[in-house]
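Just the one chain here, the form predicted alone, laid out as structure tokens.
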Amino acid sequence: MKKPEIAIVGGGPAGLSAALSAVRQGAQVMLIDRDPVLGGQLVKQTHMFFGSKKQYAAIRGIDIPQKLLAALQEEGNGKFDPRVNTTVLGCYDDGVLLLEKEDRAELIQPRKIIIATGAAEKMLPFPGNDLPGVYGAGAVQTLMNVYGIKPGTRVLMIGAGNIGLIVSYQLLQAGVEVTAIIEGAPKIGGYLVHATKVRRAGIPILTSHTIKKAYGCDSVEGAVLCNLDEKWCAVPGTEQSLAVDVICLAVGLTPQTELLWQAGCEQQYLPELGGYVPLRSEKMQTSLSHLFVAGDAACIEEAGSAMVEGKIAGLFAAADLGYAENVEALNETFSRELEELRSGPAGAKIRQGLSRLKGGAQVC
């Protein structure tokens, strides 16, 4: 059985950043991802990031994985072992991981594990939501930005958070008509810069609206919308029909924590953070001393926060193995970056959720 020093499950922004942080400390890292290429959600992010240069502002998401991988190859000194097309099927309480690649199984026992499995899209229950033509926003991005396929010709976007706004603009860039963006809340949840772009393009954003049903014979042919009152109840007589062939759901994400449940990590339900999330210390260490977590598996946030959490998890996983040079100074830098990303009104919900996280993990 192979026994790498650190195994990282998930090769998205958090996992890649964790790998680079650990390798820079001198640790040997195996990075495991089920997809054929590393990068996670970044491989479909054609828009430019904004914010801080430390989190790759003014660089397109699709270009960030190559920068991180180039640094890993340059600084890895043979300590970086990427495994693509490999699925982690099991994470056991004795620290063993069960891997599968091309119908072959393999057991490994790393000394430390970092779970960076990301998030899954939430769905919305309504009559007709099983018709062909109802997509999650991630699926629409994959079709367009990875495979170059238009999902349809007329789209109704449900959800005015950052994902819904960004994907709506990308649909326009692909030549697809977006008839409307509807949002159940009375206010738009995404950043103003994204909302302004779609409004300038002529897309109406209807707040306090929801979908009542989708209709069609063999696929989506239209949707019925209605207004919501202050108690989120449908307002009778406000129904309107839109002729669309695609309904795109951008109604939130939930952390993918199945492997953490299987290993026996303590978790807590916090809707502000996306659902059930693992208890963890400021080192991103869970209630099990060999298990760390980073990114959307720990808390639903933007990619910049996921990358910084990855840096912290990689730093302290390596430090636990004795690679502890300059740890305090690096952690101070990373913690300050994370605090800056969570500052202001946009981070209020995250700060509230973290304040309720049972004071962090008491590591066994």
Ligand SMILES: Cc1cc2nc3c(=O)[nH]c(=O)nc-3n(C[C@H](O)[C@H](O)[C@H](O)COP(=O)(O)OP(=O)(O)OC[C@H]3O[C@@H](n4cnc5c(N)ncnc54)[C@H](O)[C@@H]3O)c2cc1C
Second form
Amino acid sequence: MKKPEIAIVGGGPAGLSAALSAVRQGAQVMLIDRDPVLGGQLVKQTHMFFGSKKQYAAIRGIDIPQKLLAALQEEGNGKFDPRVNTTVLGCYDDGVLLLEKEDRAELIQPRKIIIATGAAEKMLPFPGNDLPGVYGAGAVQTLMNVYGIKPGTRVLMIGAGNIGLIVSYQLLQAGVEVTAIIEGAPKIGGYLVHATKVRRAGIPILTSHTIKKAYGCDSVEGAVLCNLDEKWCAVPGTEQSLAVDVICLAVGLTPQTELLWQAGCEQQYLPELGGYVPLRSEKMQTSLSHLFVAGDAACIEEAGSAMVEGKIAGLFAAADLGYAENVEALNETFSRELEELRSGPAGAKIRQGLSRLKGGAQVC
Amino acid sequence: MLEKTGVPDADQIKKITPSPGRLKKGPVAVVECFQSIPCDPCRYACRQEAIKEFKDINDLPVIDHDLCNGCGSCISKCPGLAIFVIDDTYSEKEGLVKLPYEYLPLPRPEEEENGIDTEGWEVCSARVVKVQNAKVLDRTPVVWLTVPREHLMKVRNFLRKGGA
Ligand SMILES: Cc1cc2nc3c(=O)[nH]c(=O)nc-3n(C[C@H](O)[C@H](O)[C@H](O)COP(=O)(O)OP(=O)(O)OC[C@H]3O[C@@H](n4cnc5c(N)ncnc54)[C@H](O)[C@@H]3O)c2cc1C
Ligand code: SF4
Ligand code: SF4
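Could you please show the structure of the form predicted in complex with the ligand, as a counterpart to the form predicted alone just displayed?
Full assembly next; the chain just shown is listed first.
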């Protein structure tokens, strides 16, 4: 059984940054991802990122993995072992991971594990949501931006958070018509600069609206919408029908924490952070001392914060193995970056969630 | 309104419109970014330091129109695509709008297009003067359009008359 010093599950921005941080400290890292290429969500983010210069702002998401990988190749000194097309199926309480690649299983026993498995999309219950043509926004983005396939011709987007707004914009770029973006809340949840961008391209954004049902014989042929009042109750007589062949759901993400459950990590339900999240210290260490967590798996946020959390998790996983150079100074820098990213109104929800995390984010 | 519909209010636009005195002096950037979000690349894009230093990454960008020379370097660096350059001195009747445009196919100089406002409505006819797409723009081309001067603060997009 292989015994890498650190195994990282998930090669998105959090996992890649964790790998770089740990390798820089001198640790040996195995990075495992079930996808054929590393980058996680980034491989389909064709738009420029927000954030600060330190976290690659104004650079397109698709270009960030290469930058991190180039640094990993350069600084890895043979200590970086990436494994793609490899799914982690099990994470046992004795620290053993079960890997599967092309129908072959392998057990490994790393000394430290960092879980950076990202998020899963939430579903919305409505009649007809099982018709072909109802997609998650992530699926639509993967089809278009990774495989170059249009999901349909006329789309109804549900959800005016950043994902709904960005995927609508990318649908327009792909030449697909977006008939409307609807949002149950009375206000647009995503960044308003994204909203103005799709609005001036002619897509109406209908706040206080929801979907009543989808209809169609073999696949989606249309949707019935209605208005919502302040209490989120449907307003009778406001139904309207839209002929569309795609209904795209962008109604939120939830941390992918199955492996953490299986290992026996303590978790807490915090809607502000996306659902059940693992308890962890400021070192990103969970209730099990050999298990660390980072990125959307810890709390639904952004690529910028996922990268910084990754750096922290990588730093402390390595420090626990004795690679303890300069840890305090580095941690101070990383913590300040995180604090800065979360300090504004856009970070209010995250701050509230973290403050409710049992025992605070201070203790493990 | 902006939070409900994605369309900035007249008041918000008024606040960020350069003074008539400044408009007389030639091209100048308008920054249509009205919400405090963790983002600051515009500040680093401007070599004139017309976009003030951010105390906090969540600050709204503040531009000193007198320091801005309208060079347009910031347009393609804003991930929100919220920065435009306008030139009220282009000709007696026409003004120039430089806007970020990330759709294909790109228009060609001299083409007549429909000028579109922030609500997505056609407001006037617009002529393409130039299309910048150098490598430094990193796949965010900048299109220069002439529009009637009274529409300088309105036109923020265009629809190709030839379709697509
Ligand atoms: C449409 C959209 C637009 C966005 N725009 C922005 C933006 O402008 N700015 C910004 O900062 N953020 C943006 N984000 C958010 C950002 O993409 C995420 O916050 C970020 O990718 C989270 O990083 P992560 O590494 O935690 O997870 P992910 O990027 O999701 O990576 C997780 C990785 O884990 C792998 N994995 C999961 N389970 C297993 C397993 N069992 N075995 C092996 N591998 C596994 C997955 O294959 C994946 O590669 C956007 C997200 C979306 C969906
Ligand atoms: S147009 Fe040029 S000078 Fe003006 S703010 Fe933008 S980068 Fe600075
Ligand atoms: S770069 Fe654009 S979106 Fe970001 S703060 Fe500056 S103007 Fe706003």
